[in-house]
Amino acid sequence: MGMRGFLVISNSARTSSDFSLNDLPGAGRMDVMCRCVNSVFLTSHGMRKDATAYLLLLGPPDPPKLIRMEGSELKYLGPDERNIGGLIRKALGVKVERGERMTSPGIYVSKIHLEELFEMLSDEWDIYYLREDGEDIRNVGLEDGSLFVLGDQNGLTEDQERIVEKFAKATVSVSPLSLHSDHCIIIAHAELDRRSHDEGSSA
């Protein structure tokens, strides 16, 4: 498990592999999921090995599907949406009923419902809900082991928010404006990077 994690919940992204890599937006905005994966793991000239991404896909035809990606194990991950979409499509093409199956190095797929997922994650992570009306992230004492939860372009439903808030330590904001999900991930990374750098400088 990485030292920082991101869970992106999509109520529209397809949960089967029958979509075209040439039309990722048409697959329930799978392009948004691909951009989020890019933001979780990729830097200008490298990859974040200390990060974990969870994509909870709830669109048709076979929800829920959870795709977990571990930066310390990933291979073949490129920066373009088509490459990332291909890895997601491969994961969705694997039949899974119980447990978790690895579909390529560092990528795992399973079927798990939202509350069950949070019960599992709360044993491993300090959970924070990212939303524009939350507490300024710069005023929150984040540490290694923080996991940020955010929605896709449409956000979460009220029922989903109630579940998230039940398990989250706090609701935090990276901006008073409503930003793209992938941009929120980059800003959260930047905040943790700054703190790690400052702690290292003062050691």
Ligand SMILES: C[S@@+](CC[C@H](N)C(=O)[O-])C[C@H]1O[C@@H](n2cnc3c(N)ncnc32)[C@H](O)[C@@H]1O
Given for the second form:
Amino acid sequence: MGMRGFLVISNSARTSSDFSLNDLPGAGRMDVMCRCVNSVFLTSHGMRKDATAYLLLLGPPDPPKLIRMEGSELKYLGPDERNIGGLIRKALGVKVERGERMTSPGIYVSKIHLEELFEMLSDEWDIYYLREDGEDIRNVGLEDGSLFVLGDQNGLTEDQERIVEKFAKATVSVSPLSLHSDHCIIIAHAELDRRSHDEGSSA
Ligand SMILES: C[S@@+](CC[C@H](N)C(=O)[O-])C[C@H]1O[C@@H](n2cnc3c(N)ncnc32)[C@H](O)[C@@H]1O
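Since we've got the form predicted alone here, give me the form predicted in complex with the named molecule too.
Below is the entire complex, every chain and molecule, led by the chain shown above.
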């Protein structure tokens, strides 16, 4: 487990491998998931090894599918959407009923429902729900072990929000504007980067 986690919940992203890397938007906006993965792990010339990404895909034909990616174990992660889409597609092509299966170094697939997932995550992480009208991230005392939950291009449903709010320590906003999910991830990272840098320089 990394020291920072991001869970992106997509109600539309396809849950089988029968999609084209030339049309990621047509696979239930898989392009949005690919950009989120880029934002979780990639810096200008490096990789955030302390990060974990969870993608909960709930589109047709075989929901739910959870893809977990561990920065400390990942290999072959390129910045472009086709490369990331290829890794996701490979994970979705592996048959899984119980437990979790590794599909590439650092990439795991499983079948788990939202509430069960949160029960598992809340043992490991301090959970924060990212939403436009939340508390300003600059006023929230975040520590290592924070996991941020985001919606897709359409946000979460009310039922999903009720579950997230049951497990979240707080609802947090990164900007007064409504932003793309991948951009919110970059801002949350930057806030944590600032804090660890400030702590380092005052030590
Ligand atoms: C494109 S937005 C979804 C917008 C959608 N129309 C809605 O109302 O939920 C995708 C996700 O990014 C996150 N998000 C967007 N803007 C945010 C902000 N200013 N602060 C925190 N999270 C934000 C939320 O988790 C949201 O579900």
